[in-house]
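Shown here is one chain on its own, the form predicted on its own, set out as structure tokens.
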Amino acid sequence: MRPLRSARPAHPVPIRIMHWIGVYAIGCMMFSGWEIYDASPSLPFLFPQWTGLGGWLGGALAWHLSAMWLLFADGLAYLAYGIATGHFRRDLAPPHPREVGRDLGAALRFALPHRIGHYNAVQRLLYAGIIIVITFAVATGLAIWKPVQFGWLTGLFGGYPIARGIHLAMMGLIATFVVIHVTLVAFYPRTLVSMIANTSADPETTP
């Protein structure tokens, strides 16, 4: 593989700003969501009280809804930016199954190289998946927040109890993604630096 020179940033400023806004909003929604869940648990467990945000049900709802609109606005801005700049087409194009199998196999052997500013097939698959999961989380959240006003949406998910179960499952998937993401960042701390400071992308390579 022969490296080529690269002068483009690993992550443009708008991407970095929207990333951290999303981190803040998702964090607020998860911790306040646990407080809301504990007020009326649907499964035989509770989240530890110290992990909740809001202090009580009303406070948790206020945090949850405020963060939801922040995440909604951030998501719309990211969607508009991704389409207008070609970010989706250039960086997050759906990978071919063969690419996923190749990169996943290399990752399991701890042999998958990581280049700052480039997305391998497993990353593209995970990022596309988490965008879909967050979309479902917001949609089911609206369905259980206003089951009368958004009755059509609640019905689309099969009713209030099922919509709430899907919402909880989406939260679990988001939490799993966060754990995987943070673990990978721990292995490659340069990725954290590139998401904070202006860092050049690693060079392209050619066969």
The other form holds:
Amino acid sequence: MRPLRSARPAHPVPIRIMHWIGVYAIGCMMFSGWEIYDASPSLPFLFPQWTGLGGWLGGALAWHLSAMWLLFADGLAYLAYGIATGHFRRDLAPPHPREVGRDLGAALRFALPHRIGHYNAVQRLLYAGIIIVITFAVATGLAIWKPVQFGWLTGLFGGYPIARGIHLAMMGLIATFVVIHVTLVAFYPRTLVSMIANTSADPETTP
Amino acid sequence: MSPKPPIVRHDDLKPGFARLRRRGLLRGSFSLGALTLLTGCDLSTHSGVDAALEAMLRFDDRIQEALFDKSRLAETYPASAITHPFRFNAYYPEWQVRIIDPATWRLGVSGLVRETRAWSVADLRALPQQSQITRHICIEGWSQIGQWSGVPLHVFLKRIGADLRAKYVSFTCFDGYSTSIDMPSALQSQTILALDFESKPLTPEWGAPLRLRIPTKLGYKSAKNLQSIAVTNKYPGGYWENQGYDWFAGV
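I have the form predicted on its own already, so could you send the form predicted in complex with its partner chain?
To see the whole picture, the full complex is given below, headed by that same chain.
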């Protein structure tokens, strides 16, 4: 048995603040984005009117182009914090494929122990993945917002129509993440508390 | 030569600018998105939300103006990339397209210009012409590639002795449409007064006899069926802009 760590917070205050600002910003982007998508659907389905934000294309775009600054600022602050404090290196470093297999198997049997303030291989994969997905969502968003001024970026994504398709696909991945994430939080409600209130990380246990 | 009208300072016009925008951006807000994200706001009037969104749109316009670089060109394409069939788009359905006799049509010119005489199609064809195959991007998200040719707007503005330091170039159309653009975008080399579409004179549905074609802005800036052009320092707004589409609309 290794010695118990001194009680550190499960999630430092800046992480909690940036998490909830991010939730709000992503919510604004997603709901207004659905309304924008509906103006000219590129796939054979529409989002129901009652899920949209803005009420019409102009309103939805006003929301989308307002909330993008919030998402941008929150995302940059989070990336800077994650790199500067070692949060990414310590908590989100890519797990070994074997660990992923082990933890994923345990998770699917509902046998994966969840320790507050520690990141298992499945969490590392999901959280590192969503950071990359949101980065791509922002980059493709800039590419379709300014396909002339940021022509190099639009070109990198294969041109305007393809960049628009990737932007939509990133939304789909974010929505999928949200469903998985919220489902897991429902299984471990203590994690929701730890993302709001001061909560000590669970002690280290022997592996 | 008529005397130059006095230049209006932009600061004098801010109240009017704000008034034009105050139309209520947020419509039908009783949605999942509005209910989850606006909790605590008065959804019955949502004037505070509208004011915040309008302020953000003006902020976006300033950012877009800063990002705009006159020397950056919209991508051009080979003839094989032209979209067929080309999609009709207007604020009314295609059967309501306005038809005018190009022989009697004249383009009016007003505002901060030296020469206000009206222009015929033949007058415009006598000016230098430029052809382009560029992507037309609609605010709705769809896009298509087309070929237009006509008079570069910077050539025309210089020809009429426009004050090139003025803030806005405004366009009114005989189909009831209107829009306006900033002077730097008006002077960008790919901004043209198009007379031809796919190497043939414009037909009514594509904006005959003259339309603006500006590939550095969203489609609603490429006004069809032009009737007059004005150079001004007074914020002119536009058909969609007055309803809440962002004014700069750069791409």
